[in-house]
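In the block that follows, a single chain appears as structure tokens, in the form predicted alone.
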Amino acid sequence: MIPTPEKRIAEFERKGFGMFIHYGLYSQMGKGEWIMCNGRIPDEKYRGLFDTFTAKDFDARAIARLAKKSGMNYITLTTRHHEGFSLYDTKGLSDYDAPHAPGCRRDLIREFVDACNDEGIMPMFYHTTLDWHVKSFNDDFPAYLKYLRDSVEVLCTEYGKIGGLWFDGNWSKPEVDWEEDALYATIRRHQPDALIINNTGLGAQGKLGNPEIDSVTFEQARPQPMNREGMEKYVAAEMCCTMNDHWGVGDNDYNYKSLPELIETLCACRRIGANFLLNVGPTGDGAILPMQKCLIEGIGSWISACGGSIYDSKPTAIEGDGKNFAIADENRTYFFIHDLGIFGQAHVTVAGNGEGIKHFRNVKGRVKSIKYVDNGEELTFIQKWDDLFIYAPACPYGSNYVVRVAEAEIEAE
């Protein structure tokens, strides 16, 4: 029996798609977020770039209004990364903080959170339990782990209703006790509706943690069917993935995915149920790089045109040949067809168009209707039994949709 997920995971499910935000003192060397460990910067020396950072540029509205307008329902943000310095006001836990740092004296925090709740969206906070600056993390655990607790702290009670808290570290020392229970107690004491989330990294795809977990990660990698049968709690699962090489802004990293890749991403993610959490890393300064900009509203452009679905609609039986899939809301079930291609003549058209009959399996109920959302062209089909054809035109010159998506009415049986 699949458990019925309480309803902060329910509520989650259906964000659907959310920006994941990695800025810090490390964005103004432009190396990526690690470059504090991987160039071996002292901290002395590192600390510098505390005294440098001004985060003039960092605008919180017009960040969740872009989230907004493309098509985001959350935004998951660094509020400490590894290098130990805070973006929030710690109230006297470490003067290594953005009110402190003298070129910024702000709580970005506060702004952020102001944003997302003007504009309807989830502010959801990353917080790092590794930290390369707290001397305690090495010399005395049991004391760093409080100093750890003790910010969570701030950040459940200084910032009104929040969405979660995502952490991200525990990798780096399998080996330890890190009380995880007093850590998720505390959040829920003070915010019992936010989402608990724990990166398992790189080589632990999808691996359930502590109960109070909310959700599963799959880091840089598209997530797997989860089988919740015989769960004792339903947990969610997110995907989240950089859109070059680096988290943290690479000024030299060039090797960005293409939109294509990225819809596609997103809707590999859907297909099982799963959020996307796209990754943006801001300059030093604060702002969104171009083409960070351009990729997310060239999703979101995609959502508007034909993926509206993604929100609502949960996994289904359906299969589909390759990349195919339907997954179905209370209404409508939707048939997400890729590499279509454009109709046109071949002298302007490259490698011609994928358009034809495409199969689909455990099609359950009488299929009434089928046509295409983003033009509402009525499609041919053939049913037999639990099987279905649809004749699937290639997009219209003009325009290539990449995934295509097809929405059925369809009779219960």
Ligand code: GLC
Contents of the next structure:
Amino acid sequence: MIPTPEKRIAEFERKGFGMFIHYGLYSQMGKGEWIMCNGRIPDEKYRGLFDTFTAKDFDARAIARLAKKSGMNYITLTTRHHEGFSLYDTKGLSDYDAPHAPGCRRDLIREFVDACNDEGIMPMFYHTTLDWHVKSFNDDFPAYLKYLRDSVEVLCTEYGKIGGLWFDGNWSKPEVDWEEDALYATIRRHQPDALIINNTGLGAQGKLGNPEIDSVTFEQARPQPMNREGMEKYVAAEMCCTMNDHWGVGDNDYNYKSLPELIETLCACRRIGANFLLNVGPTGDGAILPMQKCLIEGIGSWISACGGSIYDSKPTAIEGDGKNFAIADENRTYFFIHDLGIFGQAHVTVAGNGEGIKHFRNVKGRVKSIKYVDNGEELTFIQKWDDLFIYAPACPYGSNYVVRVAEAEIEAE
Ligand code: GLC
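Hand over the structure of the form predicted in complex with the ligand; the form predicted alone is what we had up.
In what comes next, the whole complex appears, and the chain from above leads the way.
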């Protein structure tokens, strides 16, 4: 039996698409969030970044609006990353936080939560569990774990209702007891509806951890279908990825994924019911790079043209050829058709023409009608038992949807 998801988990799955933000002192160097470790920068020297941190262009409202208009329903922001610096007011637990940074003196998490609440976006808090700054991490681990718990308690009590916590770093000390039960109990005590996620890292995709965990993670990977048969609890799945090769901004990282690739990745996530958490790495001053903004807006535009169906739909047993698949909500089944190309005349259309019959297997129930979501065009089809053959025209000249969605009305058997 597949367990029924708890409300917060079912709601999280419906959110479908979120924004990940990696922002911290490291952003000023433009060499990724691991530069302190990879560049072997001693803490005293790294502290210089604390003195120069201003966040003068960190505009939480603009970020929340960008997410909202692009179809993202939640934002997961690094409240503290491995460097140990907090964007929130740690309430005296440490003075290594944004409100104490001489050039900043703002609680960026307060700004973030307020902006999310105003825009109807769910705020999620990424929080590191490993720490390169505080001595106790290596010298007195029980004291460190208390510091971590107290820090999380601040996040759970100072900012009203939050979406959840997204932890990362347990993989750094696989042999120790991280006292996860105590950490998660702190969250459940103050924020019973918050999601708890703990990234299993690059080496352990989709691994199930502590029973309190609400979603597995697939870092930088195409998520695999989840087999929830016989699970104690229904857990969601989330795939997080970078737009280029860094989470924290890399000034000379030009290796960007293309818009079609990102659209297809979003679709591939929804195919198996996973959320897609797409990262941006703001500049040292906190601005979103034009390239990153542009890619997000492009996905948003695709979602409003043909992907509105990505949120409430669930995976189905229907199988398509290649990348093609179908997901369904209570009323409709959505066929995601790839590589159609553009319909046009040979002298002008270079994108090719992938128009033709698309075969879907295992379609239960009688198909009554099928139409493209983007323009409402009715499609011709033949159904033979569980086999469905849709004649899928290419994209009309003037468009190329990359993935085109057709919605079908199917009468239950
Ligand atoms: C890795 C990295 C970290 C990044 C995270 C995002 O675990 O250590 O820098 O924040 O992935 O998923």
